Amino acid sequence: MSEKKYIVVTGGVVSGIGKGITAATVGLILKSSGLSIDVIKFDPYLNIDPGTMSPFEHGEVYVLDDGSETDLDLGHYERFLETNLTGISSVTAGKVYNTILEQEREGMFLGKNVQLIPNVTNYIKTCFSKDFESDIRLIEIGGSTGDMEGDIFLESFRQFRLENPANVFHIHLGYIPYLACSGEYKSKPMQSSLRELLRSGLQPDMVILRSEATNTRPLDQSIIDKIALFSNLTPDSVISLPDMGSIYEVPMYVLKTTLLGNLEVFFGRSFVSKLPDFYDKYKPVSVLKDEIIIGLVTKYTKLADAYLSVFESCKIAGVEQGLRVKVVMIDSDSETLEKDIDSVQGIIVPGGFGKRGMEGKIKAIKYIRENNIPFLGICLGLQMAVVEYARNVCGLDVYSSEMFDNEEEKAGKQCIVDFIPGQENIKKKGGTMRLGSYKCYIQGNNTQSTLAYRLYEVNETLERHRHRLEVQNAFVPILELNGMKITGKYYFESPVGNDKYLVEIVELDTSVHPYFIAIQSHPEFLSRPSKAHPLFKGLVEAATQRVG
């Protein structure tokens, strides 16, 4: 392509309607047409990143290879586009203002007033085009049109588009609510969003209408016509995007709309867009009859987005095996915990922070271990599996250091899970954990196999991490003496003859448990629609055996 092109996605009415999935879908369609794509997500909150936010506030924190803690939409981009992104793809208002203030302290503004316009807007515009080497850059502006904190990003976009009129395609995504009491869709909120957008000086090239439309309750053409009128567009530039059974059905649906035709007009060329072959597996995902249920034992049960990548990884592993996987939340503090566990075919204990719910997770893991229920522990899940085994099999009175509110409570206790070397005296919480991609050396071979080796089929892999606590190596000998295998390690130096390592994977021999494995990293961040992560694939396979 002779000139770089930008596709910018904004949203209106409410947040969380799928701007990220929509942008990722557009990127997938263009990538499958032979174009190279990269992505930037702009978030208007003042946090530097979401790393210190509660999952109740923001959903999961998605971690990239380079250790960047980002919005969960980066996960959609990586999964849809089959790529690994970097921190350049995540820009927050906090990062923007922090950079501007640091520049001011360094005297970079030559004594002038530092203002939103032009200083902040100019910096945001540089982020739009920074390190742009692909054919197309997808830009998602988070939040909803009309949000006060997002105004500066829309103003920066307005200026940027004026400077690049032929190279920017703007898609505005909004929600059309359905009122069951009157049995009709209401377009007024979307009309208001469009008026607000136009007042900002932004004219979209396309509008996408999200809704709960079904075959029995479709979004009426009159709604589309009305929105087209209010957005200064023809009806062909307004498309309906209803809820789908799976987010991986969205690209196939969108290809049947006028989206591609509108993009062809913008690019001045035709596209032959064929989705990768593995997307054929996702066509029947919403109607698959064979179903297994995986339980997620956690304390964040009110917001599924807190574990979005875990949910997606389970579904991907199921589709790869021709199954529909349903993931249910199990409260670790529930009085019916054991009964809840018995109702599913496999269990995941995922990552998390804070002492609340830890004893419930330990109780759950004990029941899982003793009743041969397929189990995958992730991050905190590994740590609690080690605590449970040390207590109930090795006979040790041990804890995780995170089970105590202060040093006085911790004093005199055996902490089998404690700080990684170098993490003990860190006071700042944001961006200071062990973050990003690290090597994991897996024990085993074809003659002396381990569960980890059979799953990965390699002796070295890269996994993404987000933690500051770790199993303490002094306890490893007694764990192994009592049957818990340490089959994955990260070595600070050479893995040959070196005892300076971190525990990465623990497991029980398949002769005593059908599937019991836990990993210190977050494998859910590496699942892709074309290839399920080995640990999730193994869990689903083991769960199907329990069904049988």
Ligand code: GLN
Contents of the next structure:
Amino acid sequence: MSEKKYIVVTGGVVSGIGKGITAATVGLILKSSGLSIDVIKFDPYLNIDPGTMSPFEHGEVYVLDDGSETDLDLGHYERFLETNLTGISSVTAGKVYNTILEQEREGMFLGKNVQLIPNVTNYIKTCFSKDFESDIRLIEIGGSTGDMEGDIFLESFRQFRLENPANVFHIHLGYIPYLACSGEYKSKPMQSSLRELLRSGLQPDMVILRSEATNTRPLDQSIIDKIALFSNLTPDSVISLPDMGSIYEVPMYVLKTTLLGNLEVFFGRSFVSKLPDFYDKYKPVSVLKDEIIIGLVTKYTKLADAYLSVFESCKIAGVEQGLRVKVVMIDSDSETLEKDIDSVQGIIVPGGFGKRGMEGKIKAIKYIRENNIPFLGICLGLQMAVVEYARNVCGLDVYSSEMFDNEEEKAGKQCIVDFIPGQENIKKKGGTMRLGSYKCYIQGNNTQSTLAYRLYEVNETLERHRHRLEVQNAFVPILELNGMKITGKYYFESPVGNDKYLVEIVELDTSVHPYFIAIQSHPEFLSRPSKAHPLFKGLVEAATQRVG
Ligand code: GLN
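Target state, the form predicted in complex with the named molecule; input state, the form predicted alone:
Time for the whole complex; same chain goes first.
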């Protein structure tokens, strides 16, 4: 392609309506036609990154290979585009202002008044085009029109578009609510959002209407026509995108709309309307009959978005095996914990921070271990599995340093999960954990197989991390003596003859438990629709075998 093209997605009415999924879908369609794509997500909040935000505030913190802590939409991009992104793809208002203020302190603006326009807008515009090596750059501007924090990004976009009139395609996504009491869709909030957008000097090339429309309750053409009128567009450039059974059905749906035609006009070429073959498997997700249920034992049961990639990883592993996987939240503090666990076929104890719910997780893991329930522990899940095993099998009075606040509670006990050396005194919270991709050496081979080797089928893999604490190596001999196998390790130097390592994977022999494995990193960030992550694949397989 001669000139690089930008596809910019903005949103209106409310946030959380799937701008990321829509932008990722557009990317997938273009990628399927042989174009290379990269992504930038602009987030209007003032945090440098979402790493310091609670999952209640923000949902999952998605971690990239390079250790960047980012918005969960980056996960959609990595999954839909089958790519591994870097921190360049995530720009927050916090990062933008931080850079400008650092530049000011360095004296880069000497003698000048530092202003939103042009200093901040100019910097944002450089982010639009910086390091752009692919054919197309997808840009998602977070938040919705009318948010004060987002204005500076919209203003930068307005200027950028003026400077690149032929190379920018702008999609505005908004929501059409349905009023059950009167049985009708209401376009007024969307009209206001469009008016706000036009007032900012932005004319979209297409509008996408999200709604809860169904076959029996479709979005009327009159709404599409009205929105087209308000957007200075023809109805062909306004499409309806209702909720789908699975987000992987969105690309197939979108391909049947006029979106492709609009893109063809913009790019001046035709595109193939065929997705990669594995998407065929996703077609029947909403009609798949066989369902298995995986329980997530956690203290954040109110917000499924806190574990978005775990949910997606389970779904992908199920689809690969022709199964629908339902993930349910199980409260680690529930009084009916064991009964709740009994009602599902497999359990994940996912990552987490803070002491609340830890004893419940340990209790859950004891029950899972003793009752042969398929189990995958992730990060905190591994740490709790080790504490449980040390206490209940090795007979040690141990704790994880996150469990107790004061010295009295620790008296007479041993700390089995503690800070990585050098991390104990770090006071700063942002970006200071063990973050990003590290090598994991997997023990085992074809003759001396381990569960980890059977699943990964390789001796070396990369996994993404986000944690401060580690299993203490001094306890490894006693854990092993009592039957817990350490089958994945990270070595500081060479893995040969070296005891400078960190524990990465623990497991129980399959002769004593059908599927009990835990990992210190976050495998959920590496599942792709074309290939389930081996640990999730194994869990779903084991769960289908479970006689409940
Ligand atoms: N809180 C634990 C730690 O910091 C586990 C982190 C996690 O589960 N991501 O090590």
